[in-house]
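One chain is shown next in structure tokens, namely the form predicted on its own.
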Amino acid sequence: MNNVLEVANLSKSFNGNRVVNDVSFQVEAGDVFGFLGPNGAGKTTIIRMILNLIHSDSGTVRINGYDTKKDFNKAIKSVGAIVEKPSFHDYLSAYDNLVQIANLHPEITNRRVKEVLEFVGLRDRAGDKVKTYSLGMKQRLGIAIALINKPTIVFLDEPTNGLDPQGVIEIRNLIIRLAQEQGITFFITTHILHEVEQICNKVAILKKGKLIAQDYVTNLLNREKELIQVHTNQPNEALNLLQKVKYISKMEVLPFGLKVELDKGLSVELNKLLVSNGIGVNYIVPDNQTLEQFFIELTGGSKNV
């Protein structure tokens, strides 16, 4: 396993108030990480201690194996991170910009400046002022900057944060793009949760300071329990026969007809059992839990993250 961040036991108080309490986690090579949690759980505060901006009060974070607080110069080479809105000089062009960034670093070259242009789809748009740009070219723009320094990891702190959706998807796409063909390591945060199912292989979900869940998306996804839908023209009938039926967890009566909640698996038996009971049954249709459907359920309801 060869883990690009490491989180250990990382916690932080305001003013006496404890906001990030003893987080661990891993993120690896490859990974596309969505951190997720309603707002004032404290995804901000730990990328920012993840990046140094902050002390945190204990634990320890390393990138690539260095410690960030002892080996700082180190961890953060290798490490690209949009954690507020980019900002830009608008009266120079994209190449321009960046440009101004590789003068401060010795090592980066005119070569690589085209290059990341070329990566986030910008290459035809290069000369042009930023201030011509759509709200998306500039995101992409921000990208380009952070994957300036060749990073093996990218932090991007809801980077589709007020984007049409033709911006979502494109960002989406960038970051898919990236990760499979450059190798390179996203965490993300964002309230776009059917993004993030999309794009993240794995996700944390945090919740007043605390992770509550860490997983691989179709590991947290692939519950014991599976919902389907019962579409019947006997609701009423249907809901009496299997009230006590001991691997039913949970009914609700809906237009089409029932919704049920049951062990893994047992869906032909349910079918079976009604049909045997005089029951007609339409079709039965499963009815896969989304991330947004296990994260409202995980953090009590709150779909603002």
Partner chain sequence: MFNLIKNEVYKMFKTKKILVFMLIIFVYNFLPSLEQAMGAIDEAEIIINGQTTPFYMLNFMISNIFPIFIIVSLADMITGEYANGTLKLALLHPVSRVKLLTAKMIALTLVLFCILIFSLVLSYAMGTLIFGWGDQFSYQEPDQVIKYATVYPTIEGIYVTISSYVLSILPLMAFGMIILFMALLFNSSGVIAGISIGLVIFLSILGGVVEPIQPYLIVDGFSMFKDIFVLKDMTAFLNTILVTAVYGIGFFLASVYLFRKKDLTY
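Please move on to the form predicted together with its partner chain, as the form predicted on its own is already shown.
What follows is just the one chain, with no partners and no other molecules.
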């Protein structure tokens, strides 16, 4: 596969405090890559280092094969980005803000400016000053700015932050549409893990400046063990019976019965064992692990990404 972004051994210290520690990862063409971590984990610092806004102490970043330190102009040419919050010259109109960016790329035409305004649904308000825009409209304008140079990779730092549910859905659908229709690679940080699960195919998890996990979302959640809920009226009998079963690694008595962690694919065996020993089983319900559960497990309990 073709790597659009390659980050190798990136490190950074502020005032002697190491905030990013030897981080390496790759993003392939077409990926929607979720970048997660608790507050202060170093996500935004890493995005800023990738985009050369912050200088790294060590390590390399290659975008579309170009080293950002040696060939910055070539590396950044096909990049779109919103870092932290979308920032604009709010005394200018959306159209003027886009023209300001278009002027930095000789190949961008006025037609392209109108095209992106149309795409994000701001054509009718294009002449209005940005200071009159709602947060949702500003996010959409940010995406228009990120898309204007037809990028191969777009960095979005918490793109749905502060939006109402309708706005969140709009932005999420926009990202999915762009990834599917235009094959744009996305690199996204977000507070909403459920969102990552819905739109990202890969994730990397950062804790205290170190990368602690990175893989396809499906691989991270599809582990060798599975969790099931055994709904029964005889939980104590079931617990006694199952205590010696080798393929069971963890059990917990809950109001509905038992929550059991066992080797993958053996829930039918478990059901048979219970029934053959006279324990009535009302239901067996898979208790699928969410990314949020996985994240909390890895980062030590913080839900705040």
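Remember, predicted model here, so these are calculated numbers, not experimental data. Residue numbers count along the first chain shown, from 1.
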Test item, rigid-part assignment between these two forms: residue 284 alongside residue 152: yes
